[in-house]
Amino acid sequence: MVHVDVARDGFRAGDHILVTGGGGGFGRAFAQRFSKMGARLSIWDIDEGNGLETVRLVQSAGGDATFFRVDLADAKDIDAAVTATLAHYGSPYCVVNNASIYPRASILDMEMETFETTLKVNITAPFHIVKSFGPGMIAQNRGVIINIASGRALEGAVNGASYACSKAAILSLTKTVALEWAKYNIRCNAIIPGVALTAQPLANSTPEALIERAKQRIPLGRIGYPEDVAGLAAYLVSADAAYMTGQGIAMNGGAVLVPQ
């Protein structure tokens, strides 16, 4: 029997989304791809040039975007984003905790304030705007939390524990939050993407060679590309998600399978 009375809440044109990390790579085409659906978009980077790029671009489109310089290793810095952010749109109807940094440096070589730093910005920062965030979500009653992840979270990564750590706990963050939360009509969910042509990635290679990897190394025989995940996420928030939460799905080629 199908129940087509059933309330399946999603999207709405004007609804308010938050991206993090929205200078540049999947960030940028989070808010693209959220600005054609017709969102409102808080733009947080701590790089200010990349940030207004993303705006610049998004409103050359037609859309409507703010950049907010935020530093996510500061707490009174995320506070004052918080704050401003609230004034100027109102609490989100969905949070994409997309910024992360990667620093490479095996255990033994690796600094404490490297580790400690990056569980900083790729963790601790994702924890403090869901809860800062989380009252107007909830009086609401309605919304959705995106979280970052990685293949790094499932597998290890040599010459990357900070980050690897960091990326797990994503997980671990994004399944605590969608039990407590379902009361309340907010789903969390957590995308796992593959090695696509980002930032990261490209810190220690080049777009070719990462193309060519791909072909030899991923099942599918291509590289991911931004684009990829904001179609993802575009359907995490949409109506057709509304019984999803919860989940670490992974879209990487097959590169890595989640285990089941």
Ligand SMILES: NC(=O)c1ccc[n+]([C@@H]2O[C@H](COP(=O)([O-])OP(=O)(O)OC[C@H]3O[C@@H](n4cnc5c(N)ncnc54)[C@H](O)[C@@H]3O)[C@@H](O)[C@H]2O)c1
The other form holds:
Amino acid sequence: MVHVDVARDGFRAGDHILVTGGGGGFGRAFAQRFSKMGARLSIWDIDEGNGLETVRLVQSAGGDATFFRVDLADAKDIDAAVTATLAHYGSPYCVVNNASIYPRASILDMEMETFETTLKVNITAPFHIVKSFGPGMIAQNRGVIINIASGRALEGAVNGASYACSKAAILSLTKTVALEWAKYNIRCNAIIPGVALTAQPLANSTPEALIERAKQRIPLGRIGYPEDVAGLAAYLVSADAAYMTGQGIAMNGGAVLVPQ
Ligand SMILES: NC(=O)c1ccc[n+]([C@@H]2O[C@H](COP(=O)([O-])OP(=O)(O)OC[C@H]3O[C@@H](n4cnc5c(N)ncnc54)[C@H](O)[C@@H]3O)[C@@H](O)[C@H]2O)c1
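What's the form predicted together with the ligand like, now that we've got the form predicted on its own?
Starting with the chain above, the whole complex follows.
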């Protein structure tokens, strides 16, 4: 057998990681996990209070994070945040497209504007962000993009057409970025979370109901938590994942096609 040693690039302490929706449930867990690994963090969010709280938590644990307020539905806002982020920390090693919205309405009741805004935030913005940071990442000849999808991309979502469509689209974007940028040593993968205890599913349920439902229906017998997903993100930026690109990886307690 011939064994040729290959270089396996991965996250290095001091690398810059951008997390969109960094004030939210998953976003904060990503930030805290990456900070423990030694990342310098750009936290993007429309919610200034939650974004600044993530920064405070990271800094109080000795980390380095900066908040950038941005409305991902607004292309000009994204351009301004890209410029500010590059000026502050330079090109990122990793971008996590994590922010999303999940408006609930049936197909018949959903306003066209709601559908379009969901696509703007959940898929147009990730495309815009990847396109904007791409040249700098390509120049570094190393980098990782992590897109946060959802089981709804695969299963559909009753009262969630715009969300489900946007999440299917981000899986597709993941594959195209992986194909186009593999030659620049940039890997792109998606995480497909199941239900986790954050503000998003809590918008139309209670913690008790979500926990109980998960106990009944999730093979591993519990609901997910942001830390579960953060562990997978830590793996995806690491050199251990150097041979993985274009994948959508589910982290859902075994919930495969669980009926809604
Ligand atoms: N929690 C779950 O059960 C679950 C399941 C599957 C997928 N996901 C996905 O995980 C990701 C994180 O979700 P979460 O559960 O942490 O939800 P969350 O609501 O706690 O966080 C989402 C964050 O995105 C921010 N955001 C929303 N609109 C924005 C905009 N226009 N501009 C900038 N920021 C904006 C919010 O302010 C919030 O901080 C999302 O992509 C979500 O779809 C979550």
